[in-house]
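The chain below stands alone and is given as structure tokens, in the form predicted on its own.
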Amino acid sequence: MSGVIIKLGGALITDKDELRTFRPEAVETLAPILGDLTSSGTRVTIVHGAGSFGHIEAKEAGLAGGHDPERSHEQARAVDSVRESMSTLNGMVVGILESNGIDCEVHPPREWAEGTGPGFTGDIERFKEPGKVHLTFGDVVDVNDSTRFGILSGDHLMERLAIEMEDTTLAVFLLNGIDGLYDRDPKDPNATLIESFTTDTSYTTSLDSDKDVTGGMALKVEVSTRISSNGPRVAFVNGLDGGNLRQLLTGGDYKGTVFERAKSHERGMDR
């Protein structure tokens, strides 16, 4: 059996301007496919972000920065109201694939995991369980030092399951409306889709710089390239693409960006 693990992005499944507000065209368009899978056999595993349910107000209390003396309350506040908004999205998320016949199992981080970035603690074994698709998300966690708590991104949980989940053959990154990653601005007319993705390709981006609190497209790349040298493909392709991205999971041809696996972990899927 192989596994894939699928990143749904938090502008790809919010409005990241509007507090709260859920977009579930992509998990509409994901949900079938996914049931396909699962009928064939795939393990899968899906990631998803925050978007304007935890970005707007972790950025405004500074909880990416963790605890600050002279923030106290309004920051425990802000925890709080964070991990409800990210229960209730992922509720929504939930919904729609159950509503396909999907069965899921969702881990929260906030209860299995410690830390934030690559090196976060926590048990992954949980995600083995055979027969359902595994769902967790970003997630303000605890800390065990002076900062209390932080934000455990989607993007360092998709490295970790993606590189510990030993039958992973591919990982996906779902972009909002653009088909991969381009050498500048996709809103530039002269910007081009970078189809092949190594160590020396060149590209600028200012995606999402201004409302992710975790890094944005540059650290999907750094996540991207650190899952591919350790063994998996990895995929940027439109979210909302629903044939192009079928095209991807089942073997055939596709629009996007790769990132190619290193060539001693071979595994099949191929694109």
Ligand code: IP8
Contents of the next structure:
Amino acid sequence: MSGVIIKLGGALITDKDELRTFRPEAVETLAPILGDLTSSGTRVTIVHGAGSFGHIEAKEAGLAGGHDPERSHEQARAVDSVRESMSTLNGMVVGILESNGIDCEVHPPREWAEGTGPGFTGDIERFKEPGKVHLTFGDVVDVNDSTRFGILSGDHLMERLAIEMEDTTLAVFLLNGIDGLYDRDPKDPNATLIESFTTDTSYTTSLDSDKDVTGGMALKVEVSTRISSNGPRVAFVNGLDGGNLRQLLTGGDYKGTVFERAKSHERGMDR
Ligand code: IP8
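Form predicted on its own done; form predicted in complex with the ligand now:
Next comes the full complex, and the chain you just saw is listed first.
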């Protein structure tokens, strides 16, 4: 059996500018494709981002920086509220998948993960139960030091799950209406799609830090480089182009950015 892990970006499944506004299109596009994949015996894991169900409120309350003694009450309320919003968003994603006959099991990080960044801890065995599509999402998690809590990005969840679930062959990042990683802002008419990303590839991106409390595109690239150097291929594709996504998942030609496994001399060790 082989495994595929898919990240639905927060900008893809929500309107990032409108507080708690769900956009169902991408999940509706993905659901029948997932149904076919799971029927053919592929193990599928889904991670989704927060978009306007997490970043706006987390930003306002300074949650990414952890506990601030001068804002204790406000932050405590925001932690609960963001967690509740993330569960609401997840419920809408799961609702669409289940109405397409997909058996889902949800693992909210607040229940099993601790710490933020690539070194967060938590047992991922729970994702291995066969016969189900397992889901998780970016969340507010506890941190075992004076910061008390922090934001665990779905991108870091992707990294650990893709690397530690041994049968994973492909990790996919679904983007909002763009075909992959571009060498500069995709709105720039001179922007070119990077079809194959290697350690020598250069690109520029900007983080909208007014709205985003995690790492935007740069974090996805960083995480993808580490995933691909550990084995699984990584692809960035347009989450709104179902035909292209189906091609990728069925081994056909597709448009996107691929992160191939680094050559052994670049990796330093083989796995
Ligand atoms: O959108 C962020 O997750 P991401 C999670 O995957 C929160 O980076 C709660 C803002």
